[in-house]
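Consider the single chain below, provided in C-alpha cells and representing the form predicted alone.
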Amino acid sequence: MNKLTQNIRELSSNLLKNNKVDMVIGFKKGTIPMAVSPMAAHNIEQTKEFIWDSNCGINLANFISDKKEKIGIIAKGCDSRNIVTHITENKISRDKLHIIGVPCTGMIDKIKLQSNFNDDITDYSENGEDIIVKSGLIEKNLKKSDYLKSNCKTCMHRNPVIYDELAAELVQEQKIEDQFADVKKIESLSIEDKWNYFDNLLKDCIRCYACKNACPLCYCPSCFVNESNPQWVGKGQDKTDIKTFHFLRAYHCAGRCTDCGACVQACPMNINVRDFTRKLIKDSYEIYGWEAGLDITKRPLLDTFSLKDDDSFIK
C-alpha cells in the first residue's frame, strides 16, 4: 500500500468515526489492472477499499450535485477546481463538503501505455515516479511522466485550489513555456483545413454522450439533446447534428471548464473531446485573464460583467 492510499484511508476513518461526513467519495479498485471504481464510503470498514494511483483520473466532483448530506471527498487539483465551480454555482454549499485535498502529478494515458504491449496488461504498480507493468510476455519499467494524460501535461493546477486537509505535501507546479500550443496549431490552419481538422476528428463519434454523462458541468436539469420542442438538435448520426451537439456542449463549458479530461477518458471511440473547449480556455485566460474554479468568491466567466471587458468583436 503507497503512503497516499494509507493517508486517505486514516483521513477518511476519521471523518466518519467523528460523525463530520455522512459519507467519504472516494477510489477502490476495479476488476482488472489500471481500473478504478468512484465509490463511496458510508462507514469505516470500507474506507479500507480506498486506493490512490495514477489512474485516479475521474472527476469525483460528478457525484455532489445537488446532495443534501455531509460529504467527504478525496479531490485533485482538477477535482478541486470543479467543486469551486459546483460551490459558485449552488449545486452544493460549501458547508456540506470536507475536502480531503490530494496534491497531483498526472494521470496515466491507458491507451498509450497499452500500445506498447502486444498482449493484455497484467499488472500495474508503481514506485514514485516509476511504474513497473507487467503483461504476459514482458515486464517493463517506465517513467511515468512518458505516459501522462495530454491535459496533464499542460495542467498549471496540480494541487488543490480549495481543501479542509490535505492527503500528501503540496507539489511543485509545472512551468511550461507555451500552455495553449496545441490551439495555437489548429488556429494557424486554413478555415477549410479547420472544417477538416473536425470533420476527421468526428468521423467516429456515436452520439453515445459519454462525454456529456462524465463531464462534472453538464447538470442542466434539461439538456438542450433531450429537447423537442423546440428541438435543437437532431437523434440520429447526421454529420450536421453530431457537430452542433459538441460544439453546443463546448459552449456551454465556455468559462466554466477546467480541462479535467473527463470527456476524453470516456470516449470510447477514442475522440480526444478536448480540442472543442481547449480553444474556449485559451481565449478564457488571455483575453479576460479568467481560469475557471479558482475562487469560490468570484462568479464564472459569462455570469459577470465589467466596463473593461474587450467589446471590440461587436459590429
Given for the second form:
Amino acid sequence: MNKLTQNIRELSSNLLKNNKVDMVIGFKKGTIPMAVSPMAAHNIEQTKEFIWDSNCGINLANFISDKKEKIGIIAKGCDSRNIVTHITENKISRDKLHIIGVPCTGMIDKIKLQSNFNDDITDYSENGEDIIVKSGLIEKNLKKSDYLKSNCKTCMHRNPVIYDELAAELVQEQKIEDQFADVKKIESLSIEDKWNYFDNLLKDCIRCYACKNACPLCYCPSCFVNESNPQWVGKGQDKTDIKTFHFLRAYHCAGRCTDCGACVQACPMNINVRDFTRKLIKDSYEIYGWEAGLDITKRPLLDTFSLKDDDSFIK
Amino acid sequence: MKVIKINKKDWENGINQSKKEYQLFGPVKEKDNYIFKKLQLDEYPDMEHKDTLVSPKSILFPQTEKILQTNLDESIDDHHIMKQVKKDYSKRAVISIKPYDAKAIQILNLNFDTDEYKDPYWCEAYKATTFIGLAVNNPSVFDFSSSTNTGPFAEQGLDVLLIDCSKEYLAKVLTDKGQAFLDVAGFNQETDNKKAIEIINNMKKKAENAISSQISTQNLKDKNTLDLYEAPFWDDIAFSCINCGTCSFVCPTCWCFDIQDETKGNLSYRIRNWDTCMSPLFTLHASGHNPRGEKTMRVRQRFMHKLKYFLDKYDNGIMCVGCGRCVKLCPVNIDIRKVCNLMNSHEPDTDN
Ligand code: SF4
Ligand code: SF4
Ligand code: SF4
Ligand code: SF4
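Same protein, different state: after the form predicted alone, show the form predicted in complex with the partner chain.
Next comes the full complex, this chain leading.
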C-alpha cells in the first residue's frame, strides 16, 4: 500500500471516528486494471477500501452537489478548484465540507498506455513516478510522466487550492513553457480546416453524455439537451445537433472549467472534448486574467464586470 | 455440417466478389478505435480487430432511424399523413461479427419480432442480413461470454462461422443463407470435414479455457423478484454512477428507444433514437412525475432488466452476452459481473 493511500484511510477514519463528517468521499479499487470507482465511506470499516493512485482522474466534486450531509472529500488540485466553484455557485456550503487535500503529480491516460501493448493490460502498479504494467505477453517498466493525461501535462495547480488538511507534502508546481500550444494550433487553422477538424473530432460521438455527466459543472437539474418544452436541440445523430450540444455545453463552462479532464476520461469514444473548453480557458485567462476555482471570495467570471474589462470585441 | 476451406490469399477476392451482390458491413479501424461500418469498394473487414467500442447492433437497429414521414404542404393530397419511410433492404452481410454479438442479435429479435408485434424496420433488416461470424481465438480480458450462454466459438445467430487457422480460414456452414453467401464469394474448396471439425473443436476448447472471467447466474431464476428489488446493495452500487448512456449505448443487447418528430421545411419525419434507462428523462411523465426519479432506481432497473425481468419473461437466459464492453467503458467502473454475482447470491434478510 502506498503512503498516500495509508494517510487517506487514516485521516478519513479519524474524521468519521470523531463525528466530524457523515461520510467521506474518495476512491476504491476497481474490478479491472487501472479502474477506480468513487465511493462514500460511512463508517471506519469502509475507509479501508480507499485507495489512491494515478488512475483517480475522475473529479470527485461531481459527487457533492446539493448534498445536505457533512462531507469529507479527498481532493486533488483540480477537484479542489471545482469545490471552490461549487461553493461560489452555491452548490454546497464551505462549512459542510472537510477537505482532505492530495497534492498531485498527474493522472494516467490509460488509452495512451494501452496503445503500447498488443494485448490487454492485465496488471498495473506504481512506485513513485515509475509504473509497472503487465499484459498477457509482456511486462514494461515505464515513466509515469510519459503517460500523463494531456490536461495534467499543462496543469498549473497540482496542489489543492483549498483544504482542511493534507494527505501529503505539497508538490512543486510545473513550469509550462506554452500553456496553450494546443489551442493555438487550432486557432491557426483556416476556417474551413477548423470546421473539418471539429467535424472529425465529433464524428464518433454517440451522445451518451458521459462527458457532461462526469463534469462537476454540469449540475443543472435538467440539461438543455434534455429539455423538450421548448426543445433546443434535436436528440438524434444529426451532425448539427451533435455540434450544437458540444458548442453549447462548452459555453456553459466558460470561466468555470478547471480543465480537470474528467470529461475526456469518461468518454467511451475517446473524443477530446477539451478542444472546446480549452479555448474558453485561454480566452478567460488572456482577456480577463481569470483562472476558474482559485478563490471562494471571488465571484465567477461571467457573474461580474469591471469597467476595465476589454470591450474591443464590441464593434 | 459442411466445412469450407478459404485460403487467406483468396480472401480479398472473395470479398470483392460478394460485394457484387451484397452490401458488406465489417469492423474497420478509424482513428484509434474499431467500429462496424458499411464497407466501401476498397475497404475490407479487419479480421484482426479487437472489440468494436460500440456493438454491431446498429447495423440492424441504427442509433437514429427515420421510420415515418409526411409532407406538411396542404396543397398535396396526402399531406400530414404519416407513411413508412421507404428503405433499401437489399441483401447485406455482416462480416467478422463476434459470436457473442451474433447471440445479442438473437436477443434483440425476441423484442422486435414477436407473435404479437413485428417491428417492420428490424424484421426487414434482419431478413436481409447474413451473419458471417469470426470465432475468437484470443478472448479479451473483459470477455465473460462462456458463462452467458454463448462463447468464443458459439454458433447461435450465425450463418457461417469462420475460424482463423493462420494461413487459412475454416468456414463452418451453418445455414442455407450462409451457403449462398459463400457461393457468391466463390469460396467452395471442400475439405476433410471430420479433420476440420476436430481442429475447430480443439481451438474452441483452447479459447474457452483462455476466458478467465465468469459470472454465476444459476440462482437468478428462482430468486424472488421483490427480494432482489429491495436488496440493500443498490445504493452502494449506484453511488458512483453518473447516469450516462455509455453502458446501454455500447451494449449489444440494449434495445430501448425514444420517438421524436423533426421537421425541416415541409418535410416531417418521425425518428427513433436509442434511449437508455439510465437517463432520468427515460421515464419522465408528461405530468412531471418520474417513477424512476432517483439514480438508484435507474441503476437497479438496468441490472434487474438484464438479469431478472428478462430471464423471467422469456426463460431464455439473461440479457447479457458477456461482451465486457460496459465493464471496460463505464467511467466509474460499475461492473455487471460483480452486480450479477451479488444478485445471484442474495439472500433476503429474514429478520424483518
Ligand atoms: S462522452 Fe464522448 S461519446 Fe459521449 S456524448 Fe460526450 S463526447 Fe460524445
Ligand atoms: S453504470 Fe457507468 S456507464 Fe452506466 S450510466 Fe452509470 S456511470 Fe454511466
Ligand atoms: S451488459 Fe455489458 S457485458 Fe453484457 S452484453 Fe451488455 S455491454 Fe456486454
Ligand atoms: S437495460 Fe435499460 S436501456 Fe437496456 S434494454 Fe433494459 S431497460 Fe432498456
